Amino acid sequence: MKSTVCCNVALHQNLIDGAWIGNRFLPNINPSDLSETVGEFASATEDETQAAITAARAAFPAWSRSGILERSRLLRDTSQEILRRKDEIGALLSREEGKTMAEGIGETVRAAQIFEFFSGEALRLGGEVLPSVRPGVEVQVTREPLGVIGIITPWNFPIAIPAWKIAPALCYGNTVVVKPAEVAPACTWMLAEILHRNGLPRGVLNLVMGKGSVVGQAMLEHREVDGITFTGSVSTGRRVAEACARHMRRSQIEMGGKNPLIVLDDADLGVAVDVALNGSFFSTGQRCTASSRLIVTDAIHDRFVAALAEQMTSLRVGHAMEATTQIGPVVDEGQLKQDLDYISLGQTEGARLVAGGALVTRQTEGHFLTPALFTDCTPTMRIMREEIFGPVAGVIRVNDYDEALAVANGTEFGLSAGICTTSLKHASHFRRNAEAGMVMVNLPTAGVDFHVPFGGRKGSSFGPREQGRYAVEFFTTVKTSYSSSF
């Protein structure tokens, strides 16, 4: 039994060693309609998590030596099925996470593109043949799969992030134990079901849903896990890094951001407002790449704030499944409380709330919050230094580009950074001098392609980059072989 219906609610089990198991379930609640349970999803025990890791270890020898055509076909078939079912899966994503339907379908398409990309990469894994300094000796440099990969994913991109971790892991011959966020497990369950049904051998991918304190901790402490790839909060990411260091285990950790968007005096005002509106507030601001620090030079500051606030008032906040909705609900009660606490803190710190930040009532009970914009912010305010992870942004007024750059770089984070300008000189200088892993010019800080590396610097990321061809750095290990001619 992988999924059944009890009391009109579907029950979804964990996938361990090719079998669907589990008899303890947690509800997945629709943040747009708190009366709707999207489904009940299994809550794995420590023993079940250890069984999943054991299964992955047992499956590794055969899968790591499987044919590249087999892996490519599996990833391609998965991509095609996701694409065929994009409306269905996108609706599921919107129901469990709260993104608008357009965003839910768009993210689903991105997951399909990721699997398609890695179906090609499975056929392109290269190496080197080099001459030795010794006569008659040949050197080969090859890449081999790392081993058993523990995958821990967040709730804000419930299909794209699992896809960009699972697809390269399988592509390069690793086996997987994946734990999705407790708040939004449905899309990862769907991915596991599709891969299983498309012929993935037993034990190659194991799905263990449930509490991080149980499932995640068991993964971190198990000696048979060769690498952990994690995306989530800063505090949890640091604990993951410490645990991996204790076990001398490879880690890939994506954490938070407090991303700056600089708006210079010479910026196109319409472009700057559109960029800020999208980057700061779309997806309900629940993106690690969201531009929550708007750093605006003096001459354009008042016009920019007025235009942005006016655009914000026209945004439709509502049920994620309604066609007119532009901003969906906050994901759950805990995140909503955090957003409201920071809005209150900002006012206490002396920032001026010029738009939004209010709870709104809709036909269904949900976590609906209007996007909030602060002005009169200073770089030392907590709302300008700590990641809120909600639809909240603040404006810092600066004198010129040099001050703007210093403020932009004056943070412990370094994920994404943007600038709005018509000056080639400033754009070029910013690309070179922004202390971030990703830089955007006249584009939102949130929004990246699936075929290029993703990741940050400083406190935002630790370990090799994700996505694109750079994924090979985490999911494989390098072997150097010497051979003598006979």
Ligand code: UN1
Contents of the next structure:
Amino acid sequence: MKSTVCCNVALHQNLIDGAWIGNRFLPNINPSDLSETVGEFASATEDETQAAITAARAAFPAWSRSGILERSRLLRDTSQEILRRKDEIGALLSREEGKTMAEGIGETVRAAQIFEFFSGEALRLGGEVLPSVRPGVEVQVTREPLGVIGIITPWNFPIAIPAWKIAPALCYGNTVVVKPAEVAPACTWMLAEILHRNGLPRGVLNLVMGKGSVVGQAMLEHREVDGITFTGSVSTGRRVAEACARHMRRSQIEMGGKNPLIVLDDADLGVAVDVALNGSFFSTGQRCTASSRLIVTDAIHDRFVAALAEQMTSLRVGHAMEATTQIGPVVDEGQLKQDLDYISLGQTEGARLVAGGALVTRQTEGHFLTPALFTDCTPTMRIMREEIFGPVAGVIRVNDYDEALAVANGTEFGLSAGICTTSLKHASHFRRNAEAGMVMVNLPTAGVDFHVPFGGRKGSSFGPREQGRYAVEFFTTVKTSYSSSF
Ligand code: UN1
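Got the form predicted alone; could you also share the form predicted in complex with the named molecule?
So here's everything in the complex, that chain up top.
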């Protein structure tokens, strides 16, 4: 049945071994309009998850030996279809996640670009040939697919993150069991449907939607999964990494951030305000790369805060699909509660709320929250140490660059770090000394390219990098073979 309409709501099933399966569903609610159900999406059982893993295992031998041209074409066709349908898929993304239409379409284009990139990579997989230390012996170093890959994705990039895990997995000859976030599964369902229709052999990609406690747990425990790539919260990431270690299985874990953006006295004020506005609040601040700690030196502090607060008041918060909206709703009630709890905690901790942080009503009932800015923050406050994952940022005032750097690095996270400055000396020093996987100079901490490595340090990430050519590290395993001419 795959996707049928029942009671005016489309039903979307799991894809297991090339068949659309499942008869229990969960509603996917539009956060811009709680009266709208985007669709009903299957809630897989443990047995269904196991069947998906068994199918992926059975499909592995043939797929791992499939021709690189077949894989490249499939990824290219998928890229082209996503691009052709970018407005439709972007709208679906906005409806299920709450990103603005521009953000939804932008993310969809990014997913298409990722498939295009890996369509090329499929044709470029090489190896090394070396002389052995033993005369007459030749050494080859090659890469082979890892096996069955479990993919667990978050709700905040409902198409880009599934794309940047699925595309390299298939490119290098792995088979897949993918579980999207329960809150926003529609775009992954769409991806699975496109891949299936474009000729992906049965069992090569299996989609199991539903609850982490059922589907995710079954994936963690199943012996036939060779690697798990996960993006999500710190607490779940830790559990995934531990379970993988118990099974001696490879893991790639992307978790949170508490990303600093330093603004130095010599910064271009207009640039700094734009960078902070974008990095802190666009995509409703729901990015692990969001700039949540704005570390600002003394002489520019008051001008920066005034200009940022001023710009924030003119941000249009509202229904994600209205053309004028700049900030869409918070994704769901649980996240909204978390944001509001941290906003009141900030005030209790002694920070000063200088802009936003209020619920607003619009024509439709949705989770509309104005972006919040705190000043007078100290590095030890919980709002400056814990990831909020919402449109909330705080300003920490510092004396100089050295103090700014120390505060920036004084966190258990290390995903992205930014600086706004016109000083080459400070920019270069920061690029070398920021304890983060990604560093941005005069650019937002969020919003990354699709063809270069993505990932962090410390408590933000664990395992090999994602994206670009570095994806090969996780999705393949190295073989060193020796051959004697005698
Ligand atoms: C981006 O900032 O462009 O979950 C990507 C996240 C990250 C992706 C951020 N893994 O927010």
